[in-house]
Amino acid sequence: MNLRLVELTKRFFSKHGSILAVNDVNLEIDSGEFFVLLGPSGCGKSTMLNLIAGLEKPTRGEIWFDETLVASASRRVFLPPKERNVAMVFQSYALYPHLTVFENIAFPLRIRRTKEQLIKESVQRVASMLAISELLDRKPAGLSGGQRQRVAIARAIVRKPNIFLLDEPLSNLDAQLRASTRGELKNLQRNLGVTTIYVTHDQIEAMGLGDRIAVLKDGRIVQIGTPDELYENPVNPFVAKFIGSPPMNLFKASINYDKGSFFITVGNKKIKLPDNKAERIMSLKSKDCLIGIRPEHIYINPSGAEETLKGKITSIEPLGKDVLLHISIGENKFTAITPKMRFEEYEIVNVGFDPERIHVFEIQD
């Protein structure tokens, strides 16, 4: 099912004033797509999910499922959740503690007055799909966090929803289980072919799961793209810092033009920017800007070539086959990922940037 949000806005009112949770969002999600809403706490991503589910009414704007208008403030249209055929999995799983796993999964079908034989077949089918068939007689108290999460997903998909909504469903799992479950969840979504919207603040989760990702800030969509597009071409410093672990290095610099080329100065060295950055540089409002470069695009050059800079290692974080170095160059501090070598804290090293991987941004207020 295709989903379309048109100028969607949600404002909450209280005695302390109003809060604009979702601000004029326009978004189209393709049928069968795994789409991720990514952003920090309080950016409006869960509110947007609740609006799609029908748990909240929009203050302004419209929500379309294919050619069906399910919510419109101006036209006074609002289909309740039961008429939207959406399934939602919450962070807390929200299982019924007094019911067995079988009855928890079967609950949505019983509400629909489905025949008993069809309930049994449907529950057995999804339980097998999620490898929880042996748990059907247990109650939630006897399950691990990962097992409860699978039961919640089984309960959601047993009803064959048009849209699958997931609100940070993996956040209660430990790191190792979370990583393995991501792959299982993506494979499950591919097999089901259901349009899926996934909310998270974890960019690693977003990059691993999403066909496309929308990065949100203060109720607005800042950028939409594939994981590679967001990583390689962030539109502003917020996206640049939010996508990538460790985050992109950002520092203030002035751009100078000399003999047909643009340069920035880092420490006491001038770094020539590639010609393909000229269009972006010319669009800047000021020669003062933010320069960004990812840790893996900073290299340590022990030969001391002329184009390198002198930097001091302030701390070292082993990462297995690689090492993360925290480096100070003048007033600027950088992180660099480099193959594991013998480094010492406070050692002076030669540092080089990959000019092709340098990003140029406006300085934001």
The other form holds:
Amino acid sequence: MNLRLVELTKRFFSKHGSILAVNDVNLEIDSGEFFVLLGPSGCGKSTMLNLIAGLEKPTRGEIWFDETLVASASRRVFLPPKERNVAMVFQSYALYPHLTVFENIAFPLRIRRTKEQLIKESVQRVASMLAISELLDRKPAGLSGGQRQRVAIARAIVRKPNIFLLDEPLSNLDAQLRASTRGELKNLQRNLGVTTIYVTHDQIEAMGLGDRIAVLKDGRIVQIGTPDELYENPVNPFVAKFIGSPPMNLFKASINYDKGSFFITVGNKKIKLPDNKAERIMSLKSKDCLIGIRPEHIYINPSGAEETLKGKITSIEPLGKDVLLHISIGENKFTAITPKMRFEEYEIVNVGFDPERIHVFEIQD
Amino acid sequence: MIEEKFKSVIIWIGCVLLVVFCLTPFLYMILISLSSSPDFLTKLGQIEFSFKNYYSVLSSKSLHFIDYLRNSLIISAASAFFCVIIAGLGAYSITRLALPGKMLILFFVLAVSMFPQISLVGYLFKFMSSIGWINTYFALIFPYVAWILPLSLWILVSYFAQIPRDLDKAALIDGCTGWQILRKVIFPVAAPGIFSVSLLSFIFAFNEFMFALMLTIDYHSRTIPVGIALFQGLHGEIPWGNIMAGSAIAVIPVVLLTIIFQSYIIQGLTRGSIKG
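Given the form predicted alone above, what does the protein look like in the form predicted together with its partner chain?
First the chain shown before, then all remaining chains and molecules of the complex.
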């Protein structure tokens, strides 16, 4: 099912004034797509999910499921969750503590007065799909976090929803389980082919799972794109910092024009900016700008002939195969990821930037 | 080690004192009820055991003890039932709906419950007699429900407030209506609270004396506390044996209920719904 949000806005009113949680969001999600809403806490991503689910009414704007208008503030249309056939997995799992696993999964079917035989078959089908068949007689209190999570997913998919909504479903799992569940979740979504919207603040999850990602900030969409697009071409420093781990190095510099090329000065060396950035640079409002370079695109003691800078290693974090170096060049501090070699703290090294991988951003307040 | 032992000895002594203090009158009541020549201050050594008091209380038609017991059970059960239903709906709306000034409602309810019973009983009598309810079950059930409701509401509000909102949301998305959420999720999850409120309401109504004294006339609606208190009027003397035997029997339903329900009234039923 295709999902369309048109000028969607949600404002919460309280005693202390009002908060604009979702601000004029326009978005189209294709049928069967795995779509991720990514943003820091308080950016309105969960509110967006609640609006789509029908747990909140929009202040302005419309929500369309295919050709069906499910919510519109101006036309006074609001379908309750029941009529939208959406399923949701909560961060807290929200299992019914008084019911067994079987009854938890069967709950949405029972509410729809499904035939007993069909309930039994459906529950057993999803239970075996999620490998929880032997837990059906237990109560949620007797399950581990990962098992509860599977039950919550089973409950969501048992009734073949139009849209599958996941609100940070992995954040209560330990790191190892999170990684394996991520893979399973992606496979499950591929097999079911259900349009899925996944909310997270973890960019690794977003990059790993999403066909497309929308990065949100203060209730607005900052950028929509595939994981690669967001990584390669972030539109602003916020996205640049948010996507990628460790985050992109950003520093202020002023751009100079000399002999048909653009240059920046770092330390006391000039670095030539790639020609394909020219258009971008021309569109900047001032010659002072933010320069971004990812840690993995900084080379330490390169063997090639490119320009290098002198930098001092301030600290070293081994990452196994690679090593993360904190380097200071003049006043600027950088992080760099480089293959493991012997480094010493306070050692002076040659630092080279991959000029093709340099990003140029407008300075923002 | 010695300190630990000392502590546990102190705790034991405290507990024993408390239990003895609370149970002595009760034991005395049982003893007197089993005496063949009961008197209020009989020396314990002079008691001859017999069940004749129990026999006379249960078999003597003129005492109407069985009628009182039946009235008490019906009135208390009905009061508890209505109390739980009304307090449940109230607590649900207070904890789940965006009601303006809901804390005000809660405190107003609490303030109303502070009125002493005696200040209401005169008006209540006039009211009940004018609508012709004196000496009916309703004359007691209505004021009991009103009287117990504030406490029940407060208890259930605290229980319902602990139930995570995500459960409501999950139920809503699973297709429940507001009523179904209450019936299929909130009430079962808050079962310990529901049981405590039922039990409390039952005991309150079962023990209540003043309203029952003022608003009933005879065995058609009189409840046990009043019935036992008025045993003496029937005979001119104070029939300690009957009073004590009656009281002992009257205790049985409450004790039974407490024993049955106490296993349900356990905290922590919500464990497992939300992350461990």
